[in-house]
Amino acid sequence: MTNQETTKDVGVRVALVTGGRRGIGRGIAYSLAASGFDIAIADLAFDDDAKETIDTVRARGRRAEFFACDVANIDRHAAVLDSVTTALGPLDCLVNNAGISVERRGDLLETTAESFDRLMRVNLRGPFFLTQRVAAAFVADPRPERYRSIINISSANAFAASINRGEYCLSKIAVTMATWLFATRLGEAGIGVFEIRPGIIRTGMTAVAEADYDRRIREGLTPMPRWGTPEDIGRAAAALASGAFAFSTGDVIHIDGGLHIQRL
């Protein structure tokens, strides 16, 4: 029996989207909700955004609960885990998606060791140590009959040199060898580990930078004319949770209109 045919009739399934309350993660957690997910979000703060989001997943018949977390601090990880299993029951599906960009765009030769140290301690550092945490989880619970993953947000920048903000770069192409390396070990166990590259996606993030993506879109950054929508995302992610690539891990999956093709 294949894990895509396990997957049927098993009840509950819980996933947990850090960065959860708006943009791309709201679009995820919605995406997940559709999927029959009850939905846990972890993020800085209990807002206006993060209220929209709850009360809609839960309009839409889903349970949804909302759990401060700053993913940077690693030593509250544990807490805030046992706090998820208690409320929704124990985990299918971790979304890294909790994520920063730099404060100020500039030289690539006056980037600071402060700016360098925050990207990493919230986009590579802090999902790292949840993570291991959440698959240490998984292996010490084995459970053949559910389908569990764990998908990584990255970047087009994982890929795409941006020398204006290279700190970011980096921390999102880390977090590539990051998927490799727990697909690699959770392979046996049946568990799931990917990677969503967005590209240019519409959101509070890059909002500082909208006018000159509409005049590069217009020019023809992307064969695909057009920005994404955190829903474009969130159907990705969707996919990836439900089992159906349950004989893939590892892979990237490029949600950027083909912003990633080499074109001549």
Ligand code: NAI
The other form holds:
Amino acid sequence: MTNQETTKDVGVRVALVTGGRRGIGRGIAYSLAASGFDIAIADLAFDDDAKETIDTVRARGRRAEFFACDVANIDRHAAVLDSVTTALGPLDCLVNNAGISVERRGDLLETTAESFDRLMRVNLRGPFFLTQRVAAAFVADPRPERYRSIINISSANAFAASINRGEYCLSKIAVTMATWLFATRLGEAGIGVFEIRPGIIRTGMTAVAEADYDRRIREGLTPMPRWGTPEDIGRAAAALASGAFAFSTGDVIHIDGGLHIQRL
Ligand code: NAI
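What's the form predicted together with the ligand like, now that we've got the form predicted alone?
Whole complex next, starting from this chain.
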């Protein structure tokens, strides 16, 4: 059997979604569950939102477990991954979704080193080393009968310069290169590595700028004039994780209503 034979029934498949407590991560968890994955959520703390995500996945007939994890704390990654594997079995998919924006939008000329480091730790350094650990486990345990993947959630700010949150933009464009690096390293093992670039998605993260985005969408910011939803991102992640693109790797999937198209 080969990795390309992805439609075979390989039994339980397991996905780890970082930042899956709410927002886009929750949408991804729901779509992956609908595609037959059992779900591990790794997020900062278990709360009502996390409970709702876990309960909903379980109500839909899949296993779901919560693991307290700060992705920036790379010393804890091994223990978290051990707990996930013990509870649910070996991973088939890692979704690096956890991410943060700047605490305050402000002038590029006033960006602080503290904010820069905070963004890099959570959005880049943590996911890089978590991916490294999962990738090493994948390589050490070849499972040619299973399609396995790593999906990075970046942002339209991987190409769009927002000078009121430059450090966020930098952290996200680096995710593009991390995707290419791991795609190249893991190609031989048949493991797909992808980047999903969300546009403007209605979540807690964008709530601070809701009125501004409402106006800009009305004025034509996106060819498709609406907010994206966590489900829009979830459906894309589920297609990638299910092996629908098994002979692709390193690709960027824009889920943004056409925001990325330059117009004249
Ligand atoms: P959100 O703020 O609603 O959810 C983020 C989740 O990540 C939360 O559950 C939070 O607790 C968790 N998280 C934050 N820091 C963490 C850490 N250090 N360790 C573990 N978990 C952590 O945000 P949203 O909108 O769902 O964002 C998810 C991802 O999508 C982020 O990477 C974000 O940068 C990206 N994104 C979001 C867009 C949007 O319009 N909402 C647009 C483009 C990208």
